[in-house]
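Coming up is one lone chain in structure tokens, specifically the form predicted alone.
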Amino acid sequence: MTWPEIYLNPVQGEILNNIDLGDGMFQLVVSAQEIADRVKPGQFVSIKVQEGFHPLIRRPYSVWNAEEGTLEFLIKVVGTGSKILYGRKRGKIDMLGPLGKPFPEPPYDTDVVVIAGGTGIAPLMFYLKYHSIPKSILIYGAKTSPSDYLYSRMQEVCDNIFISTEDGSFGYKGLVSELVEELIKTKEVVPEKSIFFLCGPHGMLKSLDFLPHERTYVSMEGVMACGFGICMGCAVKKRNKKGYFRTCVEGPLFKLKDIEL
């Protein structure tokens, strides 16, 4: 399906479940065969959170998982749109997708290291599961301990998991960037033999700028209001060049060497 067709033919999904995972996060499960059959890791879905014109703008969410006609989203309550979705337990839901470019095929001759913060874990977990990557490392950073359910889902897609929490309630006490530096020192992670995929808050991404730029990919979380590159709300400045990339069209995945964080 082409981009114009996607926007002219929104998908009417059905909310199957909405589960509170603690720490302001929830799992939204939606039946949407048309999108689930086509979506690939890294792509997102633009959701109209409720009927009517409030809020007017759709909300973009990366896909956490897709199988058997069902989509899963990992969402944090941060504003009006996510708060409305959090309160929706059943009913029809209007969606556009899949949008954005999928992540590249993983290289099977090197380690794949995914580093996430908050809900940025969603597309990276989908990537690991979709490709069943044998040599992978998952590094996750949060303010406090992840829910048992979220941690169990991580264990389903990766055997080598490292977690940092700012309050020290689980794993390494400190920032995820500090954990990555420690793992490099102990040679659990070898930058020269690894390819990195990052997704999370802007501050986290900036703190990981020490990773090799040519071997590091960043999945950006922009304000993708329109979803097809017109509004420029999700613009990302090019590194050492004039101009901007549009997260919703050229991304959401970029090489770190190409963008300025």
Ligand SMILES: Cc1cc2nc3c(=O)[nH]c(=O)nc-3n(C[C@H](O)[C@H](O)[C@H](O)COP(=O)(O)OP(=O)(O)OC[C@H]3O[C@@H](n4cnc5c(N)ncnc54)[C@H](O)[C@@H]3O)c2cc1C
Contents of the next structure:
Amino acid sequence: MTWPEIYLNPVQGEILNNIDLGDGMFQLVVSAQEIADRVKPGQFVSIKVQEGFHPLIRRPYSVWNAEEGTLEFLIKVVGTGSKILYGRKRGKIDMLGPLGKPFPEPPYDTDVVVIAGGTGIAPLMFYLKYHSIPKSILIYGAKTSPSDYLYSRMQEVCDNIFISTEDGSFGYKGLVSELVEELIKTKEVVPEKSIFFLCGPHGMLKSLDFLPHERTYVSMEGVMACGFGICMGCAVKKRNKKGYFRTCVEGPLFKLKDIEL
Amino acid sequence: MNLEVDLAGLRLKNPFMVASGTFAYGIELGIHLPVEKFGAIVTKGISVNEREGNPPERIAETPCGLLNSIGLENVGLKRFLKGKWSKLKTIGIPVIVNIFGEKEEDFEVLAEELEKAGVDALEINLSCPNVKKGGMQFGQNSKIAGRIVEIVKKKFKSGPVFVKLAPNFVNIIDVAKECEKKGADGLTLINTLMGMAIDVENKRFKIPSGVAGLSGPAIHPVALYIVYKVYQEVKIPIIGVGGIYDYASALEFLMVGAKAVQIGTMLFVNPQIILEIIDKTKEYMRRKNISDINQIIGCMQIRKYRR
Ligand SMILES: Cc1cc2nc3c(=O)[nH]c(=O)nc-3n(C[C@H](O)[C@H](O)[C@H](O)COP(=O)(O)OP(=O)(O)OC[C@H]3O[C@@H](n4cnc5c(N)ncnc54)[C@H](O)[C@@H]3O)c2cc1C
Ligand SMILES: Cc1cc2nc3c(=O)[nH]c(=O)nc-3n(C[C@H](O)[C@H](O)[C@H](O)COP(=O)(O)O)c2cc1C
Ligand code: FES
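The form predicted in complex with this ligand, contrasted with the form predicted alone above:
Let us now look at the entire complex, which starts with that chain.
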């Protein structure tokens, strides 16, 4: 395998902003020139949420946007680490990155369809923004309606947005996989003419296993201990083969035909 | 200022090395990190045959610690010798190859082949399950542990053989003494402590197999005490390992008698940690007017045990 370009010197970023976006999500804005200059869409940054031994290990977060020396992250409050990050409004923050392989350049003759659940939208929006893609479609699913701010940010990177909410408060009422099936039926999405990029909770990814495996990429977000290839903790099962990939250095993006969800 | 130590005949330019399984095969980060500044490299565990390891989740965090169940994933002896060892030996520092087996014969094959390849030293991981004994760890029975040492020592002559033990349901002093008797050149103390964690919300083990190995700062006091006690019972050198998180927690091991130390889990948090420990140790020695690190080793032992 080719090892990605990784940077193993922790960088002390400065928290510039930390905004509640509703639906349990928040936006973390950090100034970190070294990382912002290098990062490409799909890569992640491993954050030590606070000094000390608990939580012990870093938490990886995909970069949502990077420009002029700042990084943006879109984070959901889940457990220990994300709760602490939610409360961090100012100060220095210890980061390692960029880590992982960037997403591949988009082909210019194919529709790019990104499908995200919750914060899985982060790397996909950065991808759409970074590359000029003739035709892209953004499909976003969540429990409830995205905040006005998040929605306006989606509009900045894509003209064709479809949204599903489980409570029906916005767009299609139901699961994102049902919405995707619907869009294929109505020919809004043409699988043979598209490549797909998926990122989101495991259940959502599994429900989309019907997409063409050869043309679908999945960005994986399993638990990591190191983030740079030395612990073997981030295993993803190979499809129809023995063994595992390491998400952190061989991914986080994989072709659906290569991995088992 | 001297940081060099003699570890059972291995000359280490400083006593700080990586712990097995926490630095992959030792060659991955070469261009990203000045690995040649470490005292030595310890490879991840190598078995006769390739092993694919355990299904996820392989990692769960606990307070100040980490549970892992990697399942001893490795490429197997053949591919290790072909692809990894040839690169490892060009780094220019001693390489200790960590080995494990499922049955006694495996250790013989590993020792024989690694002897032929001329590796600098071996570390036998006895915390792996013995398939013929229903998965009981080799290191949980001093007789079996001693026999493995004998087997390996008979075949491996190109350098010292260290035995790595954990205090899981066993009197580690008995095992340590038996290993010494059967010719072990040194001991690595300690391997991970067996532990578990449960997700009560979903009533499931955080690591599917249930049991996992606990590492990280949480185990440091336990590891330190074991090195302290075992030092009083054996003559062979000890490598201290468990929860090292800075220069002081590393020097603690030296002070109770360890000749060298290994750093594992905290490498995941800070890949620069070994380099930082080396620098901070030098600063400490300067501050305390210590010209040779060997002066520290064993200084916290009871007088009658100092050597
Ligand atoms: C490459 C990558 C990119 C990521 N990008 C983002 C992102 O952009 N935004 C974001 O909000 N999160 C992202 N994550 C997830 C993030 O790293 C943390 O896992 C998440 O914030 C939970 O951490 P915590 O400390 O709050 O929860 P913990 O206290 O660690 O865990 C709480 C509970 O959630 C479960 N859990 C923890 N982590 C995961 C996981 N990764 N997958 C499934 N279950 C888990 C645990 O088993 C536990 O039961 C990403 C992960 C990876 C690997
Ligand atoms: C992810 C991981 C994998 C490990 N794999 C091995 C192994 O293959 N062989 C071995 O002897 N010890 C293995 N260990 C144990 C470590 O070498 C070390 O003894 C233990 O983690 C305690 O040190 P630490 O607290 O500094 O990590 C592993 C530890 C971790 C965290
Ligand atoms: S997280 Fe350690 S190898 Fe991927």
